[in-house]
Amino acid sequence: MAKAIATPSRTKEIVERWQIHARKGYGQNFLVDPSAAARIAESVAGDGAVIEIGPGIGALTEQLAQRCAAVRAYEIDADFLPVLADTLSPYPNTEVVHQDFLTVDLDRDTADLRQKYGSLKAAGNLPYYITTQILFRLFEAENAFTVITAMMQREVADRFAAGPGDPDYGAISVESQYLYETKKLLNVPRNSFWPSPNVDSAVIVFTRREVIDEVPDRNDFFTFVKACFKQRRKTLYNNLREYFNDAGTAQEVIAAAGFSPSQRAQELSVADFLKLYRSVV
């Protein structure tokens, strides 16, 4: 039985026969850690469809390829293409698409495995520079992704998953939790990389809600969250009061939600902002 993609050796041994290497430009790092790439794709396993983003040379895709029925990655570097096609060939399950994933129409593009798989879940090792742009792309798709499992900046891993009164705790914290369960899955040291990047990595589940309190637009909810957060050494009352542009309506706003002015936006839970959110509209 080979080896499996994300082992040091077997990393080596394709590198060196496609004689290709990591970008910079499109923050590529080669996972050799097959105990992460196995832990990622055990998070989304089972019987439905998995969307991968960046497969780079096939090191999680070819854990998740063994564990869901079916596998479509997204790939923006050409010069993976033919190493995808050679080592992820013993897996008929797989797709690659040779697109940037940021200019992909998720919902129409996503629909056929939907409709053939039901659920669809996503997982990735994500580039460092595009992480957040990329997650929100998946948490606002139309049609909601189940699970969704991504290996980060370790810092911004614990931005996802802090919650109120964490020194880490801000507007994505808010924003993700409102739509999905976060935990962290495991930290991925550097050395597990190859190249090794400057930082360490940690990877977060995000499991979609059952019950969503829904808002009457999401977007403006989350503007919202983010002026809230905007200094986050001032108080809710001087972030609103510039959000509002009005001192009178940001004091009316915060008492008609029950808090004091002097609260910060650190302290306050999801169901908190919502409280807040719909004393203003």
Given for the second form:
Amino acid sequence: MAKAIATPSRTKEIVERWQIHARKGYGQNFLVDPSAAARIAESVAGDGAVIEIGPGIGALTEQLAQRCAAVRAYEIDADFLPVLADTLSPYPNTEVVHQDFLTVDLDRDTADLRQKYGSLKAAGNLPYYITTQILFRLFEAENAFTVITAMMQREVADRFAAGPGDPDYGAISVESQYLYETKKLLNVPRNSFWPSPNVDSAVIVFTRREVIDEVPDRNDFFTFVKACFKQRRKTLYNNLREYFNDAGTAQEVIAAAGFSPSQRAQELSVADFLKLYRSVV
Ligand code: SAM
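Switching conditions: you have the form predicted on its own, so give me the form predicted together with S-adenosylmethionine.
Everything in the complex follows now, all chains and molecules, and the chain you saw is the first one.
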């Protein structure tokens, strides 16, 4: 059996053969750590279908193909299409789509996979420049992804995984944890990539909550959460006074939800934010 694509020697061979120059503008840093690739794939393994964002030369795609029923990978860079046709030729359960993931009609595009394979998951070693945009598209998809495993810059990963009281806890943590449980799977140092970026990475596993305490308008809820965190040093009362442009309303809302005006947003759990928000609407 051929060596895994994610081994440094196989990647080097592929890069030389196809004369690949990694494009910084597309966030191209190839994973050259086979055990990290295997662990990511393991987290989404099973009978369902998985979509991958940014297959590159196929380091993760190959591992996914070995563990999942079907893989659909979206790649923006046309130069990788012949490379992927070659590296993924042993895996007929894999399909590569040449498209900017941010323009994909995700609900239409994944309906067939969901119908055929029962469940949908997603994975990717995400391009740094659009990590949060990609993740929020996945979170908000109508055909919900049951698991999303994503590699990203470590600082961003820490914000997604943070809980109340953590210095990294903020609006992004609450917005993602409203729909998903988040857990860090592993840290991946910068030298696990070619070319090596100047930041370290980490992998987060997002697991869809079985019960979601739905609000009538998610965007409105998220705007409210952002307002609560607007000035981190300020109290909830001060941030909400600005949001409502009215001191009395801020006081009433906080009291109605049973919180104290001196509390800070960083202390509140997702359930607390929902309670606070419901005392407004
Ligand atoms: N999965 C490969 C790996 O782990 O070695 C490559 C990961 S590299 C960090 C990110 C990949 O995303 C690149 O292949 C890049 O061309 C692709 N990419 C960047 N922007 C994209 C977009 N908007 N839509 C789809 N793919 C994109």
